[in-house]
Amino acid sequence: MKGLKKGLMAVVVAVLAFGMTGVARSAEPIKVGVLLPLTGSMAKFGEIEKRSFEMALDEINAKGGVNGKKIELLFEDDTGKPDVGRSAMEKLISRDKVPVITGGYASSVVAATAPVAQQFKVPFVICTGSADDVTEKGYDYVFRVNPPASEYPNAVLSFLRTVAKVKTAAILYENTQFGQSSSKAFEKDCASVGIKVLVKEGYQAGAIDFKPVLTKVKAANPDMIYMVSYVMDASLLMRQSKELRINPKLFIGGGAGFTLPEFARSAGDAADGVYSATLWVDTLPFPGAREYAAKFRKKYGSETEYHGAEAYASMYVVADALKRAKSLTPKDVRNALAATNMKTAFGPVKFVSYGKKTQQNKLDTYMVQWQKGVLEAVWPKSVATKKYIYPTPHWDKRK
């Protein structure tokens, strides 16, 4: 009999025991992968990102996270290196065991991973890296919430054809994937308008003098320049257009480092009348955007702009499809993601096909101009906060 009930009594412990394991690990939060340049030359971007995926992780998490599960993040610095995000995406798949990755800021890091997340078979949302090619492979475990880099100038392009009515160009990029793809696909665009490109050159990241192309450009005498450049590139050129008195009718970025922030502070008043593409700006009319950029505002005392609304959309893109995922496998959570049809911040996000791309995201585009140090809307009309103003003023008559 006293047998029987130590037996008894073992049973109920094992049971109780295995029950607390249980609870315990049911209480365990999810771990989601988040991969960006936190170091190196591009953590101005990364550093914004991983701010915006932060506040839009702890507004999940407060409201019940994932079926009453809290997410938790795991970044990794890729320091914007194709081999550096590798490992970091190798890493998180292999040791961390995360059932999904998002994040991926560099075009060039982006193609390097992506490749790892379809060969391990988890799901890869990127939210900001923008070469065309990346969702032209027919990937089914990689999805893109951002436009590809080919249609960021559609904005422009519509500017262009209804405004500026330009007939020459200049086009200076970054030598990168997102520079060249986009480059390329802004001069096929120029042809498609009647814009003769006169001069088009490539140049290294980091640069210290952009004279001798610049030299090349004003001798050129185009109506308009269009870089595609980070932003400390971006500042120099248009520092270095101001002293060298280049005056075309308009400059314009292909988003990047035109709309941060730091590019006006380092460029200072040469900043003053800059165009850029941008995919997003606050006063849109979608749910949440103005309320996330106040938010911004306030915890950080600094502005955000498309590449942070880029990340906080992606945390609840990620999150909405973790709810409603049958289990939290990454085969499970990738069948969720293509299924996603929701608003968010950064606009509506629905992965489909067109053309040679699946599972991306199609958004509307539009165009910004600095104008005493504020970056304001300008086109279309729909969205515009202020005027532009074009031509732009020669450097000499400025105020």
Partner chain sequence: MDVFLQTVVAGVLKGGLYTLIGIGMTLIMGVMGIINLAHGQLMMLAMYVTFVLNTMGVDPYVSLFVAMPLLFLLGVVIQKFLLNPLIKVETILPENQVLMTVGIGMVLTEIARFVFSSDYKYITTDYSNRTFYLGKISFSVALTIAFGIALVFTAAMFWFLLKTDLGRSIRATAQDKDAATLMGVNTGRITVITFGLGSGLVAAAGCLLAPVYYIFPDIGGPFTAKAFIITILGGLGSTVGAIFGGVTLGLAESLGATYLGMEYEDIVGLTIFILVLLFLPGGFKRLTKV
Given for the second form:
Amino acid sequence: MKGLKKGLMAVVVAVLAFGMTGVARSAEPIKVGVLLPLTGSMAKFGEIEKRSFEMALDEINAKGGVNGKKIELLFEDDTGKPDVGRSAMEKLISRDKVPVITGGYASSVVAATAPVAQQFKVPFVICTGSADDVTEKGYDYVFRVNPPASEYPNAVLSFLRTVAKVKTAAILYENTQFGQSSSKAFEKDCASVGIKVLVKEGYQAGAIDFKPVLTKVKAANPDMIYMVSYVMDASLLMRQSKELRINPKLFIGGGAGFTLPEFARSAGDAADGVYSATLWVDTLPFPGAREYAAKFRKKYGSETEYHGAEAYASMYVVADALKRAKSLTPKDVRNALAATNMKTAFGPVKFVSYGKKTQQNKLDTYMVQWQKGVLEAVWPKSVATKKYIYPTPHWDKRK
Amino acid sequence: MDVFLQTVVAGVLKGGLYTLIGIGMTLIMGVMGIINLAHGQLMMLAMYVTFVLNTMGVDPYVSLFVAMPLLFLLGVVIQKFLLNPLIKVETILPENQVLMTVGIGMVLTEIARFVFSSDYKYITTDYSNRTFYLGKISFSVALTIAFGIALVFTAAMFWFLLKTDLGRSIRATAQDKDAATLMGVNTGRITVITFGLGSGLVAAAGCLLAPVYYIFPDIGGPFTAKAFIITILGGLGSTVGAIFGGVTLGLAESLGATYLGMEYEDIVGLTIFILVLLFLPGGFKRLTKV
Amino acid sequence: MKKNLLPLVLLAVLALLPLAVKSNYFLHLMILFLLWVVIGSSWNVLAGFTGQVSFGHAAFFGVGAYTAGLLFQHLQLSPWWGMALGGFVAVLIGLPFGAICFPLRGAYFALASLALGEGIRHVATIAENFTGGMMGIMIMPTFISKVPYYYIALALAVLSVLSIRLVIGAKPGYYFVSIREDQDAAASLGINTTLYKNISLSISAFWTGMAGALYMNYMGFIDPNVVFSLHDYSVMAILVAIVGGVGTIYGPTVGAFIMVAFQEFFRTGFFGLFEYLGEKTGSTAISALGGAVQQAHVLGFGILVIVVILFLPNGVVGDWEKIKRNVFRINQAG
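The structure above corresponds to the form predicted on its own; please give the structure of the form predicted in complex with its partner chain next.
Shown next: the complete complex, the earlier chain at its head.
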């Protein structure tokens, strides 16, 4: 009872203080805006990234923050929708007046919010959103830590060139920005490697029954099936491929859903042997990569994957720029970001121009394979934790 | 040929599930003349019930016996306290009941989000992935069972509506509400029971869908759309029509996906729906009078 | 004159608002509010006054937005041309829409319109080569400041409400209402019901399309799921009108205000009050409660809709007398 009264008093005092302006605080923290889908259908990834941001933040602040100031993260929920993301972005810029914004998960949200950042001249450090054209518009306030969607399958392609040497492929993709753009890019890649695309089909995310399209794929009998899907569609695709006994030499996922632990858990043994493009694995020889994964596991009791590493690294990139910036104005922070050259748990970060792209971090990509419920790095050989199993065994011959 | 047969099998099996989803809607629309735009959301709740029971080790088929009564009760409450009061009120638009179901659907979705978060939930049973083969054609065990159960429920509903007193009262209310009232039918009670039955039936669909699909709060909307397409195809209030509508939709989607492309799946359904609305109002029921 | 006083005062306040309020964030909310005034009022013409409850208004909104976006994408024309054309293209889409739906009545009309709205969304997604598919269309907004957009939105809102008011007060308006009340009786009196339903639809589609074109210009990004969204536009348009008052001139305006305010109020956790309290008192419970409230904005609005339909079936404006009476009674009792 006494505790309750005390609590009530505290609330009353706080309410009174809420009305007063200019509450004095010692050493105002530096506010950094983070745009993430915390609710909605992409919240699963949003959560992994939020936790990773917070882990990095705690580490940075525990070491004294940036130039004696602590960093404070303002998370804004974009719900995975471009219009909501835009409102959130504007709130961060005009109401919270943050000098730099990071995060950015869904491709469509990033495509819609990057012009806002550019227009208001506040630097935006994208950690995940992969639509290619975002860094092709010459925006000088937009930086991207992760590779663009068209580069995700680079390691897959090198594997196809050197090991698998397949002749034909089927491409299935969800009708989203990520799905449409990366399937288009992969089709072009196939042409350059000399692979003939027999079937290329889009689908509405959330379909119940993939059997008709899989039947068609089975009849075409391609050497490999490349799929761009989020986690549950990925799981259904594999389960139904197993039901129909489709036996290509490899099943490859184009990132996104195929690397999540939920995929393997819900697809069960149908997930075994499935390859996926990925941007990161914790066995990479980057400083802090293993430690980050171990710490995440310990703190949250669940596995992290490449999205988390992107977020974790982006926090360090932002902190590093804030440390080097002449002042905390968006312009100086932008200039500091442009000069970034550091090593992170996600890989080296340096914003460069190549091709049509500007201020884009250039990174290698990797290929992983689910082997007995564990995600193993298999390609390139230099980072492999296990040897790849190729070709994928026939469904009938599995135990 | 194999491609065609496999496509047909996939479509028909999916049609079984669709039948169960549509049969509840056809009852509600037939008796009350309102579209229940919260139908898919009711199914979503049943899927979560199945999920929760499954975490306690209950098989989805057993949870049928829990989810159906629960959703029956929820349906009764919705009709009694949220929809029936609207009949008496004088309003500009007679569609207020339909709009109310939109609000209800929204609230159900958000409550589910609140309790279970937006995360995908899934149920894996040992029959989730199991298949059997007839020749080269694969049949999903779970969907085949669902198809059988759908047939049983449809037959039971058919018998119930034709042979029991309550069933006759429901049919009388559907045909002419005022006349039924004059003949001594308590139509208020009938609407409550009908909405309950409709909800219970879609709950069955939820339980059967859960092991082969996955669960998240926004799952309801697309299934609501499928439910009214099935209802219009089959004809309002017709249980046999629901089978026809369900299987037709399932087949059309599958054939569309195989021969036009998977992205046309939904457009095929919507096109058939509009064609039936325009050229065969009354649906399948009008052709057979069942 | 007295009848017009309140709207005129409101208009004056809105016109002067940017002089007093400098916050971009606040202006952004006001622009959203004005957009919703246009969309809600347009829906109201067709449904509230003519009795044709449409569940497919996202089709017109999306077509307006895509008109602006595609002109830019394919012809490099300024998306502002969309403001000139968006409304008309929406009417062009509206006419076949009407031809399909108008033979149907009541719930069947609603279902057909819903199916058409969804159909258009799928088409826009699949026709990748023409619409860009889910890659969407991205433009660089013309103005950095919110003020020009605010005034354009205000002009659009005022023009749409005013034109609707004029039409409703004149002969077509009476025909609309007679169709709503009893279509067969209206037809037997010699009213060409098909013609007037199409006129009503055209007005409705035109303004919704204009709102869509402004959306493209203002937001700078569209994709099919955003602008053809069943939930975010078709259904929301209905709810906005219902909360405010179906079949009243200013109902949708009130509904739009309530919807935007409500949504933002919840989304920010009562403007950060909970977060602040949690921080000040160090109570994690309050912070958690604040987090829950932030996620509950759709839930809150859904409950509001149910309550309004149950207790104010004609909306806030339509049942204003009832509200006044009840509030008065409470005062007496107290």
